Amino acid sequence: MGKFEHWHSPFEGQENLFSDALKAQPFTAQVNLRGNPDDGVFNGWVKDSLDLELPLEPNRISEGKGCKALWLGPDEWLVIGSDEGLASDLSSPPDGLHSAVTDVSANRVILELSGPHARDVLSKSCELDFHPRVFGTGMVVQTLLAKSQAIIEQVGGDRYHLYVRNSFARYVAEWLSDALLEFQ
């Protein structure tokens, strides 16, 4: 029986908030890592576990197969992938090695924004600047979206993908349909 099988999205019945700008994400597996970058053990083992090298520079992204990793903080990230066993993969650190892994998978929902108006519904919802010299492709930032902590990351030149906690996610799916209701 998979992980992922008997979980409920926040937005059943809500199938109505959902436009082609718009849309949920299947559950994925979410790992939160801590770990010193600087040390060269914690980078061997992150890259032997899930043949990734972390991102090194602030808001970036890295991936490697069948996961993501999303820089967070100096020594925080988010991986990402579809293999529901993504925190087992790292359930085996090196005697002595300075890190933490959390399965995080059922903390945030992903929705998925795109389209040509997608960089003009986050201006509205969220006070950071997208234009694309800024803010491209590979960048992720946290953030404040409709008032709630969110992970936003641009996966293409008008695709982004947002991590939203589950308990704000009806909440933020319905701000931002709103917001699209001007460019439909």
Second form
Amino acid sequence: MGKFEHWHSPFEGQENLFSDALKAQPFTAQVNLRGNPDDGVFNGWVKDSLDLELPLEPNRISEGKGCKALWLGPDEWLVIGSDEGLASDLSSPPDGLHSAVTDVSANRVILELSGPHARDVLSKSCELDFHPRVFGTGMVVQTLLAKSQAIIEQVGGDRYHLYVRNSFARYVAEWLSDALLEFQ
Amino acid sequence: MLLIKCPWCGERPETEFHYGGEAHIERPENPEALSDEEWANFLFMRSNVKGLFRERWHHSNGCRRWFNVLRNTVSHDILAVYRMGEKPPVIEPAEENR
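Hand over the structure of the form predicted together with its partner chain; the form predicted on its own is what we had up.
Below is the whole assembly, all chains and molecules, this chain first.
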């Protein structure tokens, strides 16, 4: 893991914020990908490079081999992968293709909120409805979490991944650990 | 608080959006041919409607797309939401007087 070796987590010295219900995830390769999903060349290139079909339905994710794509907008996705060379997989688009690939691995840190009260804590922190009636595994939203811009993805039954801006990460983690207190 | 239906993301709270002012203001074809007054009119003068108003909103904390909203400035009722480049929907006079 050469690239992440020298990176510092914003949570250094703040380990007391974390518990079984709230954990920081390790650094992950994140790539912002833009392009026209109606363009067959673009779709084919992404599929060949990542072995992944981009989600076209809003607020959904799709999974490929070793990576997944989060819908951010009608022509914008966040590709997440464990392999730090993810951006270089997309470094050579076909000639003339209108697309953009940006390595944003350092942009956001990922927090995992889990357990029976995960949804209660989200409801305290965010104005959106996360009831299973309208939200579920494989869905993702961009919204405000404790007034800070965040991407919220449900990765399992009561497990959520929160993608928070690096510079807001400690504040959000402190907010969430405080929000969890009443349930402990 | 308003609940605004983003054409892509669906209904979201107003706090996720930024207001973009009056919609459908066309940039003059030949700005250099305008007098200072005409140019100032284009830049600064906006209508201040009591009733139905076509306005732009930006889903800044969501999908970051601009779109148009048809809103009643008296009741805050949102009558229609449509994407950039789409024609504004025609609203019956009965609706307009609500």
